[in-house]
Structures are given as C-alpha cells and as structure tokens.
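In the block that follows, a single chain appears as structure tokens, in the form predicted on its own.
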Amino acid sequence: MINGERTISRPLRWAMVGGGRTGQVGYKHRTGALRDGTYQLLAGAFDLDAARGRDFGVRLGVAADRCYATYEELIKGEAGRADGVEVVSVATPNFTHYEITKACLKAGLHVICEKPLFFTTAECDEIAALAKEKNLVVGVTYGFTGHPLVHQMAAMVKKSLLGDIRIVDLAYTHGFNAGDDTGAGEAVRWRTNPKTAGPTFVLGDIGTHLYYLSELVLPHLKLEKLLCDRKAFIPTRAPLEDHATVLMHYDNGARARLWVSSVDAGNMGSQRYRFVGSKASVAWSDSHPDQLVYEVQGEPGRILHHGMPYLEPESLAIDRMGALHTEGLGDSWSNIYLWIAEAIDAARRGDAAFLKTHHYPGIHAGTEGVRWLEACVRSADAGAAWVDFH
C-alpha cells in the first residue's frame, strides 16, 4: 500500500508549460505531481497570456522571476541556475507536443507529456532516439492506469484466472459535444481542428485512454489488423470524428470492440472495460473504481473491492485509500506521477536493471498510441477497410 514514505532521495525538480488557469488538466498534472514529495514546483510557463500566467503561477507559489512568458524563456531561464528544474510537464494542445518535448529534450530535461504524444511515430521514433541519447524519460499521463483494480485485472489475465482471452469490449463515451459548436470554448475549438488536434478528435482525445489501458491489461497479445469508422455527427467538426467504432483482431484469435463518442447525449463521461476469456470475465468502470466485476462461468458473479486482502499483490501494492474509502481520479494520477518519478531517478543514478523491470507509460507506449490512431486514420479514411496494425 502506497502511504506517502518517499521512494526517491529528494524531491525532483518541476515545471510546467500550460496548465494555467483557464486549462482543463493542470490541476490534475499537479494532482498527481505534488502528492507523495516526489516534485516541487520551482517554474513555469503556465499561459499563453504572460500576465495571467505569471499572476496564476504566483498564486501556486512559484516565484514571479520564475513565471516565464513561453517555454522558450523557461528553459533558457532555467538553465542558468543551480536550482533549475530538471523535469517538464507538458499540458498545452496537441500540435505543440513535438516542439516543446523536444526543445526540453535537447536542454537536458526530462519530460511528462499530455497524449496522445505527436502527430506521427516518425515524430515519436524520432524523441525515443533523443531520450536514448541523452539518458532521459519520457513519461505520458495516461491518468487512468493507475487504478489498482486495473492492475487487479492485469494480473488475473496474466495469472490465467480468465482462461485465453478471447473478448475484449471497451468504450468510453460522453455527450458533452452532442450539440454544434456555436459559442465553443477554445478547448474544443482546437480539440475539432486538425492543425492544432492533429488527425483525429475523440479517437486521440479519449480513445487512445482505452487502447492504453488494454495493452497493459493484455501485454501478451500483439493487435495484428483493425478496421475504423468515424463520423462528425456535428459536421462542421470534418474531417475530425466525434464518434467511432474500431473492430480489432489479435494474434491468438481473439477479437474486440472499441467505442468513443463525445456525442452520446445523456451520457456525463465513463469509461467501460471488459475481458472475456475462456474461463471467466472481468469488469471495469470509471465511474465505480472500486469495484471490479468477476465472473466464473457456472458460479455465481461475484464483486471484488479494492484494498481487500483476497486481491493480488500487484493490485494491493499501489492502493491508497484502503477498503473502507474510495480511490478516484486523483490516486490513480498520484501513482502515475509516482512511477514517472522513479524512473527519473533511476535514470538519474544508471539504475538500468530498476529502468528495465519498473512498469510507466513512457515514451513507448505514447508511441503505440500514436501507431494506432495512424492505423484508425487509415482505415477510415479508405472507406472503414480492413489494414494490417504494423
């Protein structure tokens, strides 16, 4: 049970570039950052308005000389000083990603990035090389993994409880975009333009959450062909999508479906997850974190709670709250952040025997995130075909 003892020698150095006040997901990047002493907040680059940002980041404490105007100033300010940070979070809009990761990359600072990552793996091969090159981590905040009843269910596949895997259903829908665009806040405006969003809106937006989240549910099995379809119900969202349905096949045979939608009216956001295999099922929402849905086939379903002594120990390991509370949003950030932190250090100290068993969702799997949108794009693009994943 995580219970807030550091794991690393002291705290890592922190900025942030967006994130500011008017942002959707700084709060939750702090969230998880700020939680367990593993990241202090020394500076950043909060805000396309340099003014506001400088007067948010000095409500978060930061010092004013340290509130930059742009991620360019940040790290030229910041690499002057014997206290300058030594790792960057990432918040701002898609089309920025590459630039900023990279600038950060070549001044010597690990990076912590929104998803999906880039535009394309040619970008993310492209970073993974740098990281390599200058001994540096590239984390990505797929904020939802850390829920230790997703950990549950990863080791009951690997533990063969489930049997094959043969079925894997997943969604994650909302309607929150199910009327027009008309008076549209910015975070929707650039999330439905392909210049700033890059070649999908809700498959990147939401869906790449979903494929994350089965690959490491199911590291075994390799995604050997999938077929997209998607549709801006809202037309003036085209070429972007606000709703798509991807079939996949697997390597050992198993088949699944995948649903994200932004315009399912009525819906206020959940996330869904189901493996089905040979033997049994498993169960996952969102929306009821602490409980996952076991079911034997022939035995009566049963409901598993987190923090219970009966689940396994990779589950067990990363609870916070115990049994009688409820884990949210903000644990399973806390442990992402956590992971990446400890990556950081062992990448810090060569620590290359912690790096290659320590699990994270570092560059590799922004990449596959990346390598599946490109494949859903294709897809749709030729008219919901069939195409080979690799």
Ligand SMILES: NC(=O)c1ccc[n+]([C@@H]2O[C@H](COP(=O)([O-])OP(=O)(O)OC[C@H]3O[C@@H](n4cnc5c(N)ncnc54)[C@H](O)[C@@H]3O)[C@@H](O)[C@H]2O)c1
Contents of the next structure:
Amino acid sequence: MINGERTISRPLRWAMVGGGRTGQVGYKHRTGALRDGTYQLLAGAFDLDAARGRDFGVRLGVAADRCYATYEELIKGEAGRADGVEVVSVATPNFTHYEITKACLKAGLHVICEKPLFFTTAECDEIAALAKEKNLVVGVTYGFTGHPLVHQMAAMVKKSLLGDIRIVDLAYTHGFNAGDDTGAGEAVRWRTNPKTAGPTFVLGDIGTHLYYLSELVLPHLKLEKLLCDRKAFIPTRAPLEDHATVLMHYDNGARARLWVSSVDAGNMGSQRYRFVGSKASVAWSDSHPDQLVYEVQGEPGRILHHGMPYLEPESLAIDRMGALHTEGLGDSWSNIYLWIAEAIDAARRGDAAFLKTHHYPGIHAGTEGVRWLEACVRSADAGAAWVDFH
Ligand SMILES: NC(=O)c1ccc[n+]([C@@H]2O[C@H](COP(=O)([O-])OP(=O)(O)OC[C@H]3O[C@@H](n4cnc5c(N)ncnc54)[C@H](O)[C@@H]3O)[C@@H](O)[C@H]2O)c1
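Output the form predicted together with the named molecule next; the form predicted on its own has already been displayed.
What follows is the entire complex, opening with the chain shown before.
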C-alpha cells in the first residue's frame, strides 16, 4: 500500500509548462505530483497569457520571479540558479510537446510530457536518443494506468487466470463534441486542427489511453496488424476524425476491436475495457473504477473490489485508499508521478539495475502510442485497409 512515505532521497525541484488557469489537465498533474512530497512546484510558464500565468502561479505559491512568460525564459532563468528546477512537466497542446521536450532535455532537465507524445515516431526516436545521451528521464502521463485494478488485470493475465487471451474489447467515447464547433473554445479549436493536434483528433486524444492500457495488461502480446476507419461527423473537423473504429490482430491470434468517439451523444461512460481469455474474462471501466468484473466460464460472475486481500500483490502494493473507500483518477495520477520520480531519482544515482526493472510510462510508452496513431492514419488513408503495425 502506498501511504506517502518517501521512497526517493529528496523532493524533486519541479516546474510546469502549460496547465494554467484555463487548462483542462494542469490540475491533474499537480494532484499527481504534489501528493507524496516527491515534487516541489518551484517555477512555471503556466499560460500563453503571461500576466494570467504569473497571477496563477503566485496563487499556487510559486515565487513571482519564477513565473515565466515562456518556456524558453523558464529554462534560461532556472539554469542560472543554484536551486533551479530539475524536472519539467509539459501540459500544453500537442504541437508544442516536441520542441519544449527537446529544449528541456538539451538544458539537462527531465521531462514529464502529455500524450500524444509527439507527431511522428521519428521525433520520438530522436528524443529517446537525446534523453539516453543525457541520462534523463521522459515520462508520459496516461492518466488511469496507475490504478490498482488496472494492475490487477495485468497480474491476472500474467498468472494465466484468464487462459489464453482471445478477445480484447476497448472503448473510450463521450458526446462533448456532438454539436458543431460554432463558438468552441480554444481546447476544441486546437484539437480539431491538424497543425496543432497532429495527424489525429480522437485517436490521439483518447485512443492512445486505450492502447497504452491494453499494452500494460497484455505485455506478452505483440500487435501485428490493424484496420482503422475514421470519420468526421462534423465536416469542419476533416481531415481529422471525431469518431473511429479500429480492428487489431495480435501475434497469438487474438482479435481486438476498439472505438473512440467524441460524438457519442449522451454517453458519459468514458473508458471501458474487457479482456477475454479461453477460461475467463475481466472487465473494468473508469465509471466504476473500484470494481473489476471477473467472469469464469460456467461459474457465477464476481465483482472484485480494490484494496481487498484477495487481490494480487501487484494491485495491493499500489493501492492508496484501502478497501471501502473510493480510489480514482487522482490516486492513479499520484502513482504515475511517483513512479516517474523514482525513475528520475535512480537516473540521478546512476542505478541502472533499478531502472531496468522499474515500471513507469516512459519514452517507449509514448513512442508506441505515436506508432499506433501512424498505423491508424496509414490504414484510414488507404480506405480502411489492413496495414502491418511495424
Ligand atoms: N493525460 C490525460 O488524461 C489528459 C487529459 C487532458 C488533456 N491531455 C493532454 O494535455 C495537453 C493539454 O491539454 P488541455 O486539455 O489541458 O489543453 P487546454 O487547451 O485546456 O490548455 C492548454 C494550456 O496550455 C497553455 N499553453 C499553451 N501553449 C503554451 C506555451 N507555449 N507555453 C506555456 N503555456 C502554454 C494554455 O494557456 C493553457 O493553460 C494535450 O496534449 C492533451 O492531449 C491529457
């Protein structure tokens, strides 16, 4: 169980780029990072509007002279200080991730970046090489993948409780963009423009969460090929999609279907996962994150509850609230931030053995998400043709 006891030698000096007052995801980063005392928020370039960003930062408790107008000023200003920050979170629109991450790494700073990581796998490979050369960590924030019941599913698959995996059923849908974009705010405008969102809208925005979580639960399966059909129900969003269906084949013969949509009017179900093996299945949704449905063929179905002693040790080890009390998104983000802090601490100590076995969503996880998006676009552009994943 995680209870806030320090697992790294000292708190990390931390800054944020983006995630300001109007940003949707910024508070999730702070919820994750500031929970266990592993990070201290000491600086930021929180907002494109410099004055609003400074006011916001000061209200978070950051010194006014360390609330910078731009990320370039942040890097320069912090480099000149003995107590300068050592890790930066990037919570800005997709098109800025690559340039900000690269600049931070070049300045010797670890990076925690939002998904989808970058636009291309070529950019990911370049950044991976730079991080390796500089002995720096790049973490990626796939929000719900720190949840104990996600890791329970992974442990059950590893222990063969489901048998051989046959069917994977993944969905992340909502209806927030069911109407047209007249009068839409900045967060919708940049998401629906290829220059700022990249080659996809919902596939990158929410589909990458599904794909990474499925990789986490099924690390032994390799994706061989996929077929993607994507559509903009609101035509002004084309060539990007507000709805997509993906079929996938794995190397063991398993089949997956995945759909993502932001025009699923009325649906607040969000993320749904079901993994079916030859003996049993597990299903989990973030609408009821405390519960895992475990169904063994020929037996009555069971609902497993987080934090209960009958769960696998991998799940219990990362539970925070204990059974009876709800465990949710904020707790999951805290685990992700903690794991990344432990990786940064190990990199600083030069502890290669720890890093070899330590789990955290890093550059590889980000890269595979981008590789999956590239394959989806390749398939959709060829008229929903089957394409090889690699
Ligand atoms: N991991 C998750 O669960 C999750 C959830 C939501 C969003 N995201 C990702 O987070 C990123 C941001 O999304 P959002 O919904 O918060 O966007 P948003 O439009 O709501 O907010 C973006 C924020 O970044 C600031 N900003 C933009 N450019 C900047 C720059 N160059 N320097 C400093 N600040 C800048 C804006 O002022 C704003 O505060 C995206 O990549 C998105 O895909 C991830």
